[in-house]
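Taking the form predicted alone, here's one chain by itself in structure tokens.
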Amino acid sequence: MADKILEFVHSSNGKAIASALGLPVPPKLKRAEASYPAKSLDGKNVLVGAAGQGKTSEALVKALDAMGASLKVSSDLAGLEGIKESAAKAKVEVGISQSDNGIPESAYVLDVTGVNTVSGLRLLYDFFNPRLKNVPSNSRIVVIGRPRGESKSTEEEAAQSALPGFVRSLAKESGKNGTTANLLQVKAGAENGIEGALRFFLSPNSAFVTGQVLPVVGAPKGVKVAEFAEKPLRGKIAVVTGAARGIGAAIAEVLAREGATVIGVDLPQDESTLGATMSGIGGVAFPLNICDPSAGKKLAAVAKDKGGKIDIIVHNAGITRDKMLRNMKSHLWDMVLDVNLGSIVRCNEQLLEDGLAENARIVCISSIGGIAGNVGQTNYAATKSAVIGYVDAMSKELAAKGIAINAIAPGFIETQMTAAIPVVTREVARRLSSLSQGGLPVDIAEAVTFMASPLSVGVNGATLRVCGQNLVGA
């Protein structure tokens, strides 16, 4: 359902009147509309900096210039020296900001890992602050840090813990012109998995994300990091379940799109409405309900008759059965906790033993309610919680194996489901985000496909929020 607000303060005169009114304006979002480039930041200037000279900040130089981007920095900016010597030893250019002459930069990434002291916290006031007041609509900002329990003294853990705090803060206060902030914590020896979240995260791709905190801990055992190819997916066989409309349908066209041929999956009786959905992008329609005591090794068979193992699967399916827990019929407990966490443990169990090709990709869906949870929907926040304790148990299992799993946990997602919330509640959970707005199923399906490509080659056992920094759970 179409947001009548946004689409209101947009026109040609409803800016000033909202303004008079003194209703909200959402910023208008630059999403993606093809696939990834391998120059993605070509013609934009990014502005860096970096606590000192060591290998996260050259691999950030490195991967900024992969991507295309004119790299600036300026006479006062903080962590200049940093930049200046990571620049020279991997031999990239680095400019002058023109910022002063009216030309600001698009996007903004500060590697903070060499940060160790109360004291050098100031470093994120002193890149920041003097530039924040002209930061461009939709621009990107980045800092990069370090995961909990790698600091070598309590000092520089409480230095590092100052990160999600500060980053969350600042996506608040960047968010009403579109722009986002994230922060990535990158573990000592995993800095060549930078490139590929930055490809991300400095993207239209990552439109709807934003104050979000990600590990990048390394790949999995045997996996390489390989260089960017464009349409990554190439080759690859994803299932996607639950794909005959909405999320999953969208999910389904994003990973197709970076080249991915499609298994959708979706209940006997929405055939027609997956068979359409599929042939709209050369994919498979696989009807079956996912519940079914041999869903994976029924998945196994249909990706052996496509030419292979499934590279990809991407759990999701999944209902509602709202009832306060006082009310609610046993059934509607089971039933739920059998389609949206069960069908996912016996499918995985059953691709494990030979249905999932090397270095495959699981992804899962959770939800924002399974971390602030809902009334009425004691039965679902417990799948959704549940999902995410999931992924980061199997990740330690799988990470052995060379695969890796993730979780994705939409917020308010535009579909026919909110669509038949009241009006007043459905505005009034647009509104509770950074960006001021509800996401579309591409957002979704622009974070499920980054952890199903090579570009999430570092990210294993993380769940990642798609709800423009939804105020609830926050």
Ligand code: NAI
Given for the second form:
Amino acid sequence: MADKILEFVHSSNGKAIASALGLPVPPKLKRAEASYPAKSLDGKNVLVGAAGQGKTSEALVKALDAMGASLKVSSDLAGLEGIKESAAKAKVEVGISQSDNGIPESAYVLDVTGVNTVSGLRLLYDFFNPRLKNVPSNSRIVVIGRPRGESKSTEEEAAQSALPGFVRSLAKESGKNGTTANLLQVKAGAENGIEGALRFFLSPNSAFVTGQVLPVVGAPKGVKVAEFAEKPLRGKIAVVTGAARGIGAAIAEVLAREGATVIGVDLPQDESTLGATMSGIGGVAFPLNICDPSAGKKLAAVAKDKGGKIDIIVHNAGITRDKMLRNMKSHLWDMVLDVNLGSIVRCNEQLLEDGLAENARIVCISSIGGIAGNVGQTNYAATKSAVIGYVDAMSKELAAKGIAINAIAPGFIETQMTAAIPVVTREVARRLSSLSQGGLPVDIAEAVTFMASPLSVGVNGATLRVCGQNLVGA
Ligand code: NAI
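Please supply the coordinates for the form predicted in complex with the ligand, as a counterpart to the form predicted alone shown previously.
First the chain shown before, then all remaining chains and molecules of the complex.
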């Protein structure tokens, strides 16, 4: 489903007309065109700062250097104090920003894990304020703080709790030109998860993720944090449910792009569409109703046929059967609950018995509807909300087994499902976001691939919204 307004305002005539009429112009988002390169920030200037010398700033400097970035500090040196020693230790050069002379940075990363007082929050102002008038389109802003409950004093807790509000507001102020702003809450001891997370959040792969807070809590037991390798999913077997079309097909494509062998699952009546999608990516089509009571066992068997156990399972299949609760027939309640939730719980139970590879990664698809609720969607929203609690609860159990489980909550995504929404409601849903447009299936696929890959090694039990900071459920 195309966004005609977005296409129009970016056509040569459309631009002039929109500007003459003073119409808002949704930004053209720059998305990834190929798999993750090792030097993803090669030739790019990144403005960097930190509140205090420590493990986070060391990990930050090393990560940016590994990605090929040129590290810069502003001429008034805001945040230099915290990274000076880390840069010297890592033998990484830090230059003075030339942005006032027309060479702006395209990424801005500030580590404020060391902020433990209200006055320390001044660094947020000093670091960003001089820069924000000249941020190039599609830039990336990442702030690094600590998760709740990690502080040594109540003032520190208050200072760290300022960060979600700050970042969400900055995302709203910066979205007009496609710039994103996100907060990584890195637990002390989980610093080795910073590089992977930055590879996603500083890349075009996260074009539709903004205004989000993602905790980085540490790798599951026994998982080694390896150096980045191109095609990080090479040799992995990935199962994607609901893979014939829409978001599931895009997830299958992006997982395959990063090297995975994909087993695509969809309803037997969609076998030919599924076959076409899978043959396009060298994947395996496996027609199966995921509500089959032994679906998990059947998936384990098909993976065994392909030579191994399942490294990645993406529970994407989902349905809506919308009706006001007072008019909803019980079979519509039961059907939505079973496809969107019951099947996931059953399937994982069976796979955990003997179907998942060592250090497997599980990704579930939730929805912002599960966060905000929707008229006519009590059944759907209940399942999508349940998924958020389920991944949180399961992560605690699975971390000890070396397995991670996370969820992605899509916002308004341009698919057949959203094309069916009445035009006015659709237009409102699209524009009420910081990026003033709907996302594409590939945006969900990129976030799922991040959660399915070693890039998210420190992330477990989280739900990441991919919604362009939609106001729904904000
Ligand atoms: P879609 O309807 O285009 O695709 C869903 C796929 O799942 C279909 O191919 C369908 O045949 C398959 N499926 C349904 N029941 C199945 C079953 N019992 N066994 C096997 N396969 C089954 O939907 P779309 O838009 O691609 O959504 C994918 C996921 O993203 C769903 O979980 C949906 O709830 C979620 N989502 C979508 C949003 C959007 O804006 N499109 C927003 C929020 C969440």
